[in-house]
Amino acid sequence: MDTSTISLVDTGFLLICTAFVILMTFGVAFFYGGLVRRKNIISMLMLSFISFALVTLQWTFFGYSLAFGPDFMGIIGGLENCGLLGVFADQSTRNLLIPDMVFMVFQLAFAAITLAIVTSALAERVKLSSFIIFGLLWTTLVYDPIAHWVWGNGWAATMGILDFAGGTVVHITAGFSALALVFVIRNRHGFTQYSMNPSNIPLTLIGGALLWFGWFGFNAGSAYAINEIAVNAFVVTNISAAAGSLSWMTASWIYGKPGSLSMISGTIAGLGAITPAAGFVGPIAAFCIGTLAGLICYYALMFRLKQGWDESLDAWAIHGVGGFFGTLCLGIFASVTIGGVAGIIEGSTTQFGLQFLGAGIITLYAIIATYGIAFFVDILFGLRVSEDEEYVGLDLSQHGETTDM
């Protein structure tokens, strides 16, 4: 095959970035694992590991084809690439200087971490068997179509709705899906009645560190080449993360003490918010996005608690709200000199309108479709464990293991 259009440098860069994003899924495992009670740490870790394994096979057999196969009416990809048929390690068909196989595995890592983020809403009460069924259906019916709409030449891409690295596809989709799940699986027994404090904050901080590190591959890799856009994405990602860390910590400090969990939650909020805009905004805009994201996501978490929603580990408040906010910020701060698109600050309201439309439709679809899938799985198989199993803990009742072994 003709390899003259393949850049070995860019291919190597994307393979490294892919490894970074894969590491992020295990970062989610540690981040979430430390936030649950001791009797559920292994279970929480398992959900992320299983997410990666499950999505790897789903993506190989038909998920990639649904998301990135030939477009069908702007809604879904065709089945021509099932089993990775026609996806080669030495051929590029996407106007990129990397092989299709590298593009495929980079996108696989995005799909896997999105399902792992959703497990926030299932903490300490989901049956492993039911999660596997839910995860397969959710990735196929929610993630794959949205990825196609935005990145696979679907209706959103055709309209000009932009998402550099996953503000809509990953963060809105995962965060609002987690919120929808809560209303099907319901609160943990005893929620708001007795303490459910995190059991291992250092483990969560390690997970947060892995996420901060991996996010450079997540965002810079989405340039698909070593160029000025990748460098810009790398720099603004770090700035937004730092700003989010300090703004969330400061907000929580006003009402109490500057806890480490508040700091690392702000980091993830800043990272999620900059993701859709990383290839379109500069450093000062990134500072504004990260600072505001830390504050907005903090108050979203406070709102969630006030409502009594047991979206246990706050994927909605951090990823969903942060991703929605960041998607709108693209339409506000986008710079022609960086990404070729003008936002409100540069005198154009067009992109902001498109971003709002795209974020709104994807949010509604994620909520409705996820609720429907979860309701279906719950009716047929039961999503959650029994009250006795929940009391004993999922480590023992689902896996026959404990952290004391």
The other form holds:
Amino acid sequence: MDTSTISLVDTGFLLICTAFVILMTFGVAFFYGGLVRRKNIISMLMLSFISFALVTLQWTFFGYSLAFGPDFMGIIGGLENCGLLGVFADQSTRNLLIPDMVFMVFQLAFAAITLAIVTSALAERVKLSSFIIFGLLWTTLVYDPIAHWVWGNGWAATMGILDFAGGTVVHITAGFSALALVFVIRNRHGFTQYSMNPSNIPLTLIGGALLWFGWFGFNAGSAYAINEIAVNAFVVTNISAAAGSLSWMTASWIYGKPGSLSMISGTIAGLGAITPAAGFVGPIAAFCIGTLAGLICYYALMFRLKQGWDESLDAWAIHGVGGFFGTLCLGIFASVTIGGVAGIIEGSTTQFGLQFLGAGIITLYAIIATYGIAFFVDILFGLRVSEDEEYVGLDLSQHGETTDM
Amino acid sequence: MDTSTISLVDTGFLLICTAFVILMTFGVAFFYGGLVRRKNIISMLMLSFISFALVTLQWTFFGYSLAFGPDFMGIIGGLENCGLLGVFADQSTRNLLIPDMVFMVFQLAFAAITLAIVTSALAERVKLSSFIIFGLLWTTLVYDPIAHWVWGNGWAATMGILDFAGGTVVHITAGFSALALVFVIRNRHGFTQYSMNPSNIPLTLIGGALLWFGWFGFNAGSAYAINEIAVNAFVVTNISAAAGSLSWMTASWIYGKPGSLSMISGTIAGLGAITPAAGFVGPIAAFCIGTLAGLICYYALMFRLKQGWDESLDAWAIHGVGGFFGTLCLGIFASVTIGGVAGIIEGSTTQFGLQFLGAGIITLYAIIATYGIAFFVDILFGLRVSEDEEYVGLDLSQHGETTDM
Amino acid sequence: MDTSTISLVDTGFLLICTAFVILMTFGVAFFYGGLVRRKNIISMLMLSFISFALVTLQWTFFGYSLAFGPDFMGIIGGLENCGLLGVFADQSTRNLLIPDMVFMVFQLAFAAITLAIVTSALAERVKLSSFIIFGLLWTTLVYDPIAHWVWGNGWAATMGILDFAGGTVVHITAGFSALALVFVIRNRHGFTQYSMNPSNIPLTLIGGALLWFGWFGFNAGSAYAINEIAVNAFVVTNISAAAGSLSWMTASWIYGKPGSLSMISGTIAGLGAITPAAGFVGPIAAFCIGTLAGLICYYALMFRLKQGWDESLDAWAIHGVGGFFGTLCLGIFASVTIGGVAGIIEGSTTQFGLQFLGAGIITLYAIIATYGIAFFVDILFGLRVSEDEEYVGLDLSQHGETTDM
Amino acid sequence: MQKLEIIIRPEKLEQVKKGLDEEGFHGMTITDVKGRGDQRGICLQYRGKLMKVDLIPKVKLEMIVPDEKVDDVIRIIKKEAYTGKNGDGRIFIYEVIKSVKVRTGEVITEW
Amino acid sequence: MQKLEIIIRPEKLEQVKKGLDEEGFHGMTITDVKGRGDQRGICLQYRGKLMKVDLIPKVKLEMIVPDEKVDDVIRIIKKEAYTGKNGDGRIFIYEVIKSVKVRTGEVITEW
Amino acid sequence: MQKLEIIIRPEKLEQVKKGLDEEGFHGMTITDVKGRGDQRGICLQYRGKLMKVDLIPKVKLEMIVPDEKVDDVIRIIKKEAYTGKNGDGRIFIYEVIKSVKVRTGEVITEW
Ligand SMILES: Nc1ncnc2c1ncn2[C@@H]1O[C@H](COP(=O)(O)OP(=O)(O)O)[C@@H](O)[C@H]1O
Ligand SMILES: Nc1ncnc2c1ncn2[C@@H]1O[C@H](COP(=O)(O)OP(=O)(O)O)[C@@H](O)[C@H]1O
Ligand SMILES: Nc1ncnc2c1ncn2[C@@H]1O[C@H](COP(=O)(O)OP(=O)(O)O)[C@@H](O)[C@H]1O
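Switching conditions: you have the form predicted alone, so give me the form predicted together with the partner chain.
Entire complex below, previous chain first.
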């Protein structure tokens, strides 16, 4: 190691955090898997596993280079780092205390989980081969540019738009892309006609637990070092998650019963919302952000149901809306003493304006680009299985497998 | 970071350990969830998740301050740190090498899991709203003071009573509180009349695996640094867990068949018992502690069954008895070369006497205070659901959800 | 800590990695548990849990000493470290930057998982008591010597045979031992006559996720320090896993449908194959190794099915063949700039020859010694349950438990 | 007194139950089953090859009703369980000799 | 030869089985079912509103016995499955035409 | 028209289905059940003590067939479900009054 540019302790910390974030993609698998009908559990699980494998290779061969290679006009990275060429395992060229290779693999985990979150909109009806094509295109044309804009010295970074750990890059991108997808792939047969109750809530809670756990790596790791920012991020992440869990649960209690899915959806809402702000706000702000995120995302879910949009597992309502809200919250609650940036509460509206602009443009881009890609894949290959295959279930029709569980 | 008081490597280590301990509360969820009847799985899972969310907020707003704020007469902490005011993310005021904020969040995980363990006594019959009230009161009035006494410069600490990682504060407190609760909430309908077999042993083993894994953070992290104490704690924790697994399994083999629940209960018994002593005893002592804990807790469970106490998931027999036994073991097996303290085997009975006194008083306090709180909550709000709700199952009656699994 | 020989940051890193590897043994439990019929799930889970507990004690009392005690003629370690005597928690006598005690517990996790992998061949028919005897003998007579030869200054190490993280010691040993076992314990009743479909694929995927996660500790930790080797190992491990997942899935797609079990088997194949080479090859080589491993192991599985060998859960086809292939790959793809060793591609065939020799001898030893031990245990105690017990299922007949799940 | 064994699509259960409720038919016993009819399940195209999925999940309702109510139940089922596609289900009808209520001990032979 | 279809509470299964064993009734087939009787399941109070939980889990025992033993079985069930509360269950009785034992090929028509 | 209630070993299901298919019997409803026959399940030795495992998992096939086909089905089952060991299963046969096809409304009384 070139210990003049590298800190060993930060490198070790980031490696562990990376493993945590990688576990989260599997967490998404279990979270989503428990929410579908039994005949589609295996299919739902596989979409996340495949997302992870696929993005790993894409990232290795060219995705990382597109996102973090030398900047081209603020829009996209160059191809210099394709095949991880010139990505050093023992030195840093990125002004960080960790080797470039560690940065690369940490970012890989983010790219992968984003695609996994998007599969919410494809639940119980996507054709596997088309998903693979869509996934490759989407990561390349939607995720990689957005990651470049915000974190790879692209236009958003240049303008000063901030996203601590992915509220914009990961959650807005995934959530609004999922929404756009629904308008191409359309609703599941029988949606709104008969109930499509989750078949395995314990599995969903296993996923939720892994997500909560992994999120510490996601947010604390995004400080790229062990320092007060990482410590703060760790603590506020937990507070927001807890606040979101209880506020969503309470909201649904008022209208009916406090289900476990309310609670765990609130957790993810709280986590998604604190993500962009975790390095900039303190504990009490985190409590406010989590509580509000739980409520807002709850109403977003109600709204989507009323619209009859079958964005089946609520990537939009939870990640999309939560991430958008959190990105704004950075502009509201940011505290100079914590992250060096002032929000509205400390009297400055500049950052809020920037956040709003950034989130807005990226939301639009995600929607339009995803719609385009999905439309194209649908025309050429068909995004959706046949009605009979859907009826029989994707486990059997796509994978030839079933589960007793 | 103020690197004159802070060690970065220890800070990073503690952050990771904290995530491990947080995962344990979910481990308790799955462990307990698999042990109840299918109609109550979701409810049982939720009790742990809610415990974690609830205690997170309680700890943030005032719990931490009560436990670890400036000492008031050895009994309780002051309110100076409410809302995490004055809890630094970048320096240490506690004579540790990690920032106060990291200490705070590590301790948060301990407070949360303790409440989760207590839910054993509430299994399959508690009213959700009353649990929330009870949980808040219990953490505030039982857990926080005890944590203060032992770890927050309270009277027990002053006297020299030792508890390395929570055998007293976590396991005795949780186990005996659970026992006391049973005498207020009383047995489940049909208890002793018909079998209430666990419905999902694989889920319990998932929980057990997460607990075993997380316990390394629990015990090694309790050294608050990477040093020989942490290394020793890590190793002896594992040995005691293994010894407990095999000894309980063997005991139940002698009387019948070696079930997986015998084995995994033995694991937790071994882990609970080594917890207070992990910084003070060596590998061979750990083997003895684990083996004996497995046997003693096994007989404790038999005893409770004979008494007809429906402490449903055995927090008392495993955590309570195991933690008590382990607290005494510190006084027996402690070795000067390892932790600087001598036990009976090295010829000194002083520490044993202290341990006995401390464990005794705290046991009594936990029983009496918990009984009082539960009694009060029961009178005012009713701790228990109606008989019909219990019959239908708490998943449906409290949460409006069901699971196929 | 004796900080003249010890690095705190590496010690902390290795402790965390050890916890990761310990989690993997439970990962094997869930992976295997989901693959058997419902009546044997608990039994299958327990075999791994018991393996871990058993090897923990064996290792503590004498296994570590046999494997890593002072070398005796290149064949076995001496008994000087029995009971962990002379294994320091605060200094290193092994030319590593971590205390001997940390090295001991990291290696313990490897010894334990190896036995757990072997249980594949015993699935759904082994007698519990005989397994315990077999397991003790096998770890002592097969695993410990092999670990000594390769990693404990034995003959293989002296000759220059390389195994970065256990492709030979763990995967070849486990896989070929499992194969040998089948010829003693023989096929399950009804094998090839009626389908024995996996009953709980989600559980298998939970296991797979934990394995993928833990493997980062397995391989990166095998650098015994935070350095460029660890970073490289982390990255290539992930790439090979992803490549294996997709290549096996594709292969099975060509002949039928792309099942989730194809995908996750490919993951393990990719992970097993990269293990011996992770410190010596770069990303592109890792992609090739993973891809080829997925294909080769797929055909190995087909081959075993055609032979009618009931090596039930494919430890041989995946770990054995994958590990063997990976051990050779080190001799093919090794790059001087990464690990200081040149493979065939860089023009040197020496290392390849050594690898072939080492893998060959160890394969033979594992097969012969395991066959002998199993034969002996079978004659004396009977390895297998009665036909009726097998029919009823091992959960009930061996453990007196059942699961709804 | 007759028993109707009614096999329907699981997703139609709610609707069928509602239809029955409205006309006062409450007593029923429900079992998860799998089944195939004469058209042998569902036939999927898979890369040019045919793949038969027989044994589709179904729900079996058993209802014991007085002789004169049998036709009412049949009518309701035919209406509520109907989609018009293969697999809509069947009703099989049997004679019941006697019915006993455990709680009251009441025995019904004519109903 | 008649078939008794016995629907009881799951938690009473052990006791019922024991009662049957004692009088020499061994053969039986058991299915997990859900059901509701005429009182339409269980009615819970929830914040002033009523909430019906119909389709409570039950266990169905099927027993084929000789005509003259039917009343013995009914008697045992009425005793062992009884709690006195709603939901204790029902027994429905059918005629069996013929029974074949696969292993021996033995056919019973009169029993 | 009669109903055959066929109880077999789960591991024989594939083979039985194949045998039925070959002779053109497609319609069937399948339920997972547990059962014991007169020999009261399986008896295991455990450290000198006996341990009874009753309630072994079985599969129940229900098939409604025309009267004249009943014997064909019995013959097939006796052949395909046979192992010769305890627990091979039973067939119980009942009279069906009427059958209704939900999709077409078609009613069959004589078959
Ligand atoms: N001959 C039969 N015997 C027993 N069950 C049958 C028979 N025919 C159909 N069924 C049951 O009825 C269900 C629906 O039958 P199906 O033929 O698919 O309906 P439809 O003919 O109206 O399309 C089947 O899944 C099966 O469970
Ligand atoms: N008319 C019916 N048809 C079919 N099954 C019935 C009928 N009435 C009751 N059952 C079955 O019997 C079970 C017990 O009936 P229930 O009415 O609750 O008993 P009780 O009247 O003794 O309280 C129900 O759950 C249901 O499975
Ligand atoms: N008298 C009975 N009533 C109901 N079901 C029965 C009866 N006898 C047997 N069965 C069912 O048939 C299955 C097979 O019966 P069994 O006696 O084991 O077969 P065999 O006598 O051919 O060995 C049992 O598991 C049970 O489900």
